[in-house]
Amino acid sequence: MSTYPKLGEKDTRSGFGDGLTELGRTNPNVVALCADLAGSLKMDQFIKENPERYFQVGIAEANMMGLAAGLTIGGKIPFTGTFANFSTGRVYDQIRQSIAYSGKNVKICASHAGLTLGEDGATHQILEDIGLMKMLPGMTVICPADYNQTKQATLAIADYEGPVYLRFGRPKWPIFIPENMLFEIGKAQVLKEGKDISVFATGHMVWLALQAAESLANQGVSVEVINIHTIKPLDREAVVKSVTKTGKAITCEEHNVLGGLGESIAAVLSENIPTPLKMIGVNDTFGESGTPDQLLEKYGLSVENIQTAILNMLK
């Protein structure tokens, strides 16, 4: 029996939409802005219940970020919604100048991130957004693992003071994080304890890392799986504690290995406990059109790739 059985399937963007709807009912200061993609961001129910708290800016993402920054001055808590590519790359100047530099309490909510966006191809599959956002001083970066955790994260960031980048995805994905599991910004979750190797995963890759670990357990390999849902601030203590026990580490992310989770983990290890480390992610390339599973396999992010990397490290 799996430690974390599959409880169903649902896209993580629906976790955001349902969390936003709940916030609309409980927090009168929450407002939502969208750049012509409300349906894709699952914001429709929030809009239906709170039409006076919703701002449709059209395909004008830079303007949306400026509006969001301005709304915070009056005590509002703005949640911006568009695809991850347009939430970061297209509007980086506005985020840096109007939001991060002045520490505005804006929640930048980004769907359709990474390779699993799928068929829309390289122009939309941003693989650099974690790096872009984590480098901004004061920016919190969160990448939840499934529907339940995305909903939890959406609720949590409303209570957190300061700019946040919340990254989630398009495809239906296994639900496996229990609804009642404690979610704390900046606190990693040890989902499976092990003694041979530490696997630090984020976003959709957490489920794949668990599948790899549970398969290898049948071969007598003890893999520790840690869910790094908050990439910044990184839970340095959890990283060091795990690797002190195992002595080897692998990172798994649906992102370029340059600038992503792996580099953040590597920095912690190099400063505290130098450790052999393998980074699983996209290797300095753009994506292409295909189904999520096809792309994960082609770019080396499948369960089998994780298993092979673990076994190679242990050799």
The other form holds:
Amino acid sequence: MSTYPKLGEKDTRSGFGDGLTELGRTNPNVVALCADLAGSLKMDQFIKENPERYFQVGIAEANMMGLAAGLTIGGKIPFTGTFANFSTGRVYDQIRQSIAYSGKNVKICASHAGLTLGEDGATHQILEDIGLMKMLPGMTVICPADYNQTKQATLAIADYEGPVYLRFGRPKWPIFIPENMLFEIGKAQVLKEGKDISVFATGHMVWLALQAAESLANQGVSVEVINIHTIKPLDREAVVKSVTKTGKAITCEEHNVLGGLGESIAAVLSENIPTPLKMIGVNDTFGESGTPDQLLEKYGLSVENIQTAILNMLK
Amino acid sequence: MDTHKEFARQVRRDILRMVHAVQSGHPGGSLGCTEYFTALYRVVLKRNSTFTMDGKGEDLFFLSNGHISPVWYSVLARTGHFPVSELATFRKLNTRLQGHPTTHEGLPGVRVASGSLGQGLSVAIGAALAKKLNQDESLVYCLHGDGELQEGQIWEAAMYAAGNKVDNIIATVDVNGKQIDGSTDEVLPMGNLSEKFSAFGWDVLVLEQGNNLEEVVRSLELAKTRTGKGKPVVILMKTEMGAGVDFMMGTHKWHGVAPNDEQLANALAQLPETSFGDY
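Mind pulling up the form predicted in complex with the partner chain next to the form predicted alone we just looked at?
Shown next: the complete complex, the earlier chain at its head.
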């Protein structure tokens, strides 16, 4: 019996939308901006309840980032909403200068991240956003695992002072993080303890890693699964602690292996406790159109791929 | 007004000495906007006695064309934001007076980093929106270069402000017709800026004599009376790059070049010492 059974299914972007709605009711300083994707970002309820605190900026993401930076001056907590590609690559310099370097308390909330965006194809499937954002000094980068955790993260970042990149996705995805599980920015979660190998996963990949681990448990393989919902600041202690026990590591992310979670883990391991590591992610290529499951399989991010990688490392 | 003019002369001396000391920085646009900054900080802005980032209940200013930091630093120092002696640290290691303005080192007076062009109008509009949410009736001012208008984000912001009736902002464009590589018409002709801003839904004022202090004050005061009427306000302020130093005027070449010792002496001779005193 799994410790984290599937509780239901919902898109992580709805976790953002529901978190934002709750913030609208509880925090009068929270304001929201969107670049013509309010429906996709599930911001409708917030907008309905707080029309005066919502700014529809049109298809003009650079301006949106600047407006958000300005709104912090006067004490507002702006949440920007658009797709991950338009939240990062398109507006990198606006984020860099007006938000990160200026230390503005802006929450950049990005949906439709990664391969699981699906049919829209590579123009929209950004696989470089984690890298772009984690390179910015002072930027916190969070990629929650399911609907519940995305909602928790949305609430948590409102109480955190400083710029944050919150990455989530489009497809319906299993809900498995209990609503009452403590979410702390920067604190990794050991979801399954094991002794043979550590699997560090982020976002949608956490569920797949758990499935791989539970299936291998039947074959007598003991896999530790750690949810790295905060990629920056990385919970270095949790990483070192786990591999001290297991001596082997795998990372799983819906992102280019260049610049992603895997590189961050590799840096911690090589500086502290050199450990064999396999990075599962997209290998320096663009995505393409397809269903989320087809894409995860084609690019080597499926449950089977994770199982194979684990068994190969244990040979 | 005489004192203000003497103040402006001192600011010009500061700009030249700061840029000369580190042999880098942007004297041309700084000299051209000296009257604007003098008018803004000495006459127009309603400011609280202490600088706070939020600036509630006071007018805010944003410099979008951050490369003219020398004029802003001089005026900020000489209006009590930080010690005048700190001007000597401009562009030096560990300074709060970075080449381009930033909040990063906590310099009082600066509310956002600028330097990468085209971003300041959006930020100023955002701050204006926050003022409206806070029922704060003070105003937001911002300054832009004319070359900066070549950045697309400016027009995203211009469209937004007019479309959403952000009428508590007074943007000023330093129309000196010059940018690094030459005249704006040589680099990228922008056509009729007044018609462009009007077409975007802004209330446009044209200030013909942007280096005449009385005219700058009059224009800013007029602009204030045009706020609160459903439209953002822009002043197209015609200035002379390098104003106040004869050999720096009439050319784009002093946009980002520092004078040598001889040129500094020549320039300062045209701007006699003031009762404010050099830093």
